[in-house]
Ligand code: HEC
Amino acid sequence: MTVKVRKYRLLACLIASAMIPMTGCEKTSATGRQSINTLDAAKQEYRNGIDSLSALLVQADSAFNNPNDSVRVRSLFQQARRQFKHGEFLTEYFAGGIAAKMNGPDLLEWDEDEVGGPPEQPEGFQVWEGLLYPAYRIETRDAMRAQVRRLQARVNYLKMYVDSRKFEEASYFDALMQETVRITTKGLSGFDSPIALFSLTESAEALEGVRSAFAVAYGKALEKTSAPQARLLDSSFRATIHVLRSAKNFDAFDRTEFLVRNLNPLCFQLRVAQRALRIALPTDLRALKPGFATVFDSGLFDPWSFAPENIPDSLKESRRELGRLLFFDPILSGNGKRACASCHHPERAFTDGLARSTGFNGAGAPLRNAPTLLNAALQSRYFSDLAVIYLEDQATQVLRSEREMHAVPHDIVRRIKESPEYARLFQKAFPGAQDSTEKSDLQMRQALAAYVRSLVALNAPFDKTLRGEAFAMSPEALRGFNLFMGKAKCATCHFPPLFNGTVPPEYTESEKEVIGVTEGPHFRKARLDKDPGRYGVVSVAGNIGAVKTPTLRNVALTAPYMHNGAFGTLREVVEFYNAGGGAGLGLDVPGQTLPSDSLRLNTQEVSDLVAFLGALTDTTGTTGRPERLPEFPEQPEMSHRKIGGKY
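Any chance you could show this chain by itself in the form predicted alone?
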């Protein structure tokens, strides 16, 4: 990458200007009635785009009448999906369910509410792509025509939905900004064109849709408010789109260069334009805080958006303080010796360095690998099998598990409340709360969850580089990021910048995958791990062996890897994916969601990927242990509790 230092300084200034709080914004823009009229015009343009898509699908249906005309069928496929992409920002935002059917992954889905029922068959553009590429086969003509007709039906639903919808200022602009996140996290990775690899040109079309929609809705108003800003913004749009359209090779495209030089500055300028037009921000609580310019902004993600309830900011610190002490206090376990920190060492990014954590008192079946708690709050499901939704419920299961903490929560609460210091901390964290054992049990779990929600660290060398703050990544790591986003296909499951399975841009759903994890690192005589994964929670066929997509943040510190600790090094992990997972190794893995073909990464590329993963390390401000634990004046023997406990 050849970006100059002064460019980084310019971007830092742009970040600062774009993130100035939008105080005094009205619910509608300062353009008043004109704005409402232009949104009506923008809606009509979107509706015209839907009609154009419908017409292309009709033509595609007719093209199948000539079974040998592969050139026309492919041309119409490309035109139709580019047209879909042109209006994707509104389709995804206002009709996400329809969008998922039109362009969702080519994978079977099982309804977890209907155990024993048949899977839902995939449909839409990605299924059509899989039938059309890499080679056109006449025998798939009827299947392709069926997909085109399904798409036509979805378009008809979309027409009716749009006709009944009224666009609002804040949500319309929010849809524009969310599309920039979608392009950053999914478009650049090839998420929805995994075979034909049209994602860069399709991202250009999606961005052209954003540019056109902005021009219709706000172009004249911005020109009137700030003509230089209007020209700068449109010039940036055109330049960024040109770079995407000019890309010659999906794998070789320099994503870091593109993000730092083109897409990030464009996003900053969009926020500056929003402030100039006095368009209000959304007010709902969400993972991606309203007002973001890019997903790489500092302090952007709100872990409390994943909590069962929001609490006043004034209480978050006191609950975090209480939860931190409880986390390191062995009083929480049945034998008074094991603490949460026994399996989650701060110095190891809150893991324990074991393949599988040791059971309570050394007994019981081996447990799964202890996951990092850093950034763990930024997901919607917990445990490898996604057994619980909230951190509070995770604490409940761990405390009560006979193989983990083996505790009776009510007994723990009674013990804790015998410490005057703990009693004061509880009162400070939960002022005015009813003092009962049941209430205190809930409060204990809420405090532990508050502490884990404070363990957010998103300032790794990778983040610094993408924010334009410094040349923080090595050349090897920069190449590795490009591989991660391109040839190696890692980012199609581990979405940046969280690098977990929480799906952008809404960040409300955490994904699971079936990858065929082996029992160990030896591939010649590999055996499939017997852990049922999600199937042990919900017994539908698609859940056999399915595990949550974990974060790769701080992964260089958290060996060994996988839910069973099968691999001791990151290189072994990359080689497993390079081979195509369990199915690629020749194992019988029903429902594997990871493609089983080899990635064909060479030795240098494997090393570059490992270097990039190392650039995701940041534990700043998270690794400190309490210097002391609360005392029990009436019980001197309790004063010798080991901070962090032991196995």
Contents of the next structure:
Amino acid sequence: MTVKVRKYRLLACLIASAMIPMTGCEKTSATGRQSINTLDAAKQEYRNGIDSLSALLVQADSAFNNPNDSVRVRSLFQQARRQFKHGEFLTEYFAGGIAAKMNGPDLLEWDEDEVGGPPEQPEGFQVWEGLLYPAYRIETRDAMRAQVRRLQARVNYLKMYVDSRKFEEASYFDALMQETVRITTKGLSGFDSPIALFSLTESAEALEGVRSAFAVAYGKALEKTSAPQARLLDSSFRATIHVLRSAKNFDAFDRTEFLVRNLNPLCFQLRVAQRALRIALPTDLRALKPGFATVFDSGLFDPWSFAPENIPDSLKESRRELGRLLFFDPILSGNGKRACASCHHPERAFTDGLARSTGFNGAGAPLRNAPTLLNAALQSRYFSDLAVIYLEDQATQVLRSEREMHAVPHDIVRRIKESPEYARLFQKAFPGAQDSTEKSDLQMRQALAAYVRSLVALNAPFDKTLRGEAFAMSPEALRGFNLFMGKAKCATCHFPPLFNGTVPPEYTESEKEVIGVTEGPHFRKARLDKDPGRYGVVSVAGNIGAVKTPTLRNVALTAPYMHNGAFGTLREVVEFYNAGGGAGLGLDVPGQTLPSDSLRLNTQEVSDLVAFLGALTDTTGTTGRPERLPEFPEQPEMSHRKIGGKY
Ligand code: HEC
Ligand code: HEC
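What's the form predicted in complex with the ligand like, now that we've got the form predicted alone?
Whole complex next, starting from this chain.
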């Protein structure tokens, strides 16, 4: 399989350069008053769609009266979900809570604020899907009818909610763009149709919804402003929807080709149209910057959206500089021999190659495997058990831990400030701040956090390929990406393009999962790992063994794998998934969220997946160590500090 990427390069560049001034575009709309009316029309169309959905649910409810009519029930299921998909861009954007009830995963949900309470039962389309596919069983009729009635209740609520809302132009257009991200990252992976695998035709319907919403709200205005642009956009919509509609086979559908040829160029066209119409961009701080055209563009993800506060760029830079020195300085540890870099080596994408890092002065090893710090800032929580919300708080635990750096943060800060060079760097990074130990402790952590936030590198061969810039992936890796997005279901947890559990398109929440990781790679005598995971932090039953979904970026450099370092190679990891995780291996894994049936991947497919993971390596600008550490003129013994620590 070869993908003809090159010829799109020019188009992508032209469009990208046309886009640059967009972030500064005027707030007033060229469509003026008229646009407000057309937005009302768009809202009416959406509202009509909800009525149609409601009518389909009424029909479905009565279809159960004839229990043998499986064809009709299935047809109504498909029509109803397609209708949901048609309006998905607005339902998800403006009423995410209702959307989650209507089309959320078929899994129990545990409220972390109610320890001891019962789980919430799943409901909606995916539950109905699970009752209706792969085989129709007459005995599930009542359960199905109950789901249809739940859906009807949600739809009624949605109607009330929509009637009480006014759409604003910037957010309306943003909703359209977010839907393109939803299709790219979730629609193509079968995220919400895990059993029937209708995701491609349903994505076509979601895109059809975007197309008709655009046409109603902006079609005439664009025609007036730029008729050629309107035609280009329209033909791009048609072609892209056509490819999705005519996809024959979920597994075989060529995602790379589709993204590079169809969906990405369409997204660029939408941005060009936005610019022509002078529709404003949202102005809030987000992980995915509001001006994006596709999620694969460079420089789009902003780790500062996860920070407790945003600061001017010049301060980010001076804090990063200070943080980088601190990261490599063993002065941060109790024995002056260990630095952050002792366990996070920049040459290994900030891991250390060990299942468990070396402990402090003969104390036991830390309990978990040291994870990569590259792109780690793009998460809403840190550590395997998601115990920490801000990077600013992450260091406290490591510094104090007897197994790790065993230091008293206040003492360290006092020592650091004895270096005039460090004192100056603190001054520069925190201008005007009072000098106190308390403050300096926080500042040290803020500087380390700024450094970790600078470790974002999203320019791997995969990115270049998806941007249409280069043929940067081998045929094996391209097949592997397709498996990752399709048959192997990896992307339903590791969302592209970050490949972690930070959920698109909002990117505000990082997910945890129960996959039943074993103690080691010996599957025949497998034993379940004993780490309680998130349960150790919040003890609701669903958290037992639940761990954060980590990024797969640079995973070729970060062996061994999993929070316990159980697997030495990526092949072992893929074989673990191929078997259906812990439960698939026959272990008792309460609440495993990974499906336990085998993926039925053959040897070639396992190799293809491994090849794909190898295309996620980009460490540009992150591998260097500082050439020197700040001096302590009055303490000659300090000049022997080893950059990055002794061990
Ligand atoms: C002794 C080894 C060791 C040292 C030293 C160390 N770390 Fe870590 N680091 C780890 C381990 C192990 C984890 C995973 C902990 C967990 O998941 O519970 C981790 C996790 C992290 C994370 C969270 C990553 C994620 O994706 O959740 C960050 C950020 C981090 N370390 C930064 C630092 C900084 C900054 C320092 C220096 C102040 C440091 N580490 C020192 C071993 C170490
Ligand atoms: C149900 C969600 C889910 C699915 C599906 C899933 N993963 Fe994971 N993945 C996780 C979680 C959670 C972890 C962390 C496990 C741990 O730390 O113990 C993980 C860890 C990994 C790691 C180790 C990363 C590291 O740095 O240690 C790799 C590699 C990986 N997954 C690849 C894949 C591939 C390939 C697939 C598809 C065959 C896949 N995953 C499917 C949730 C999932």
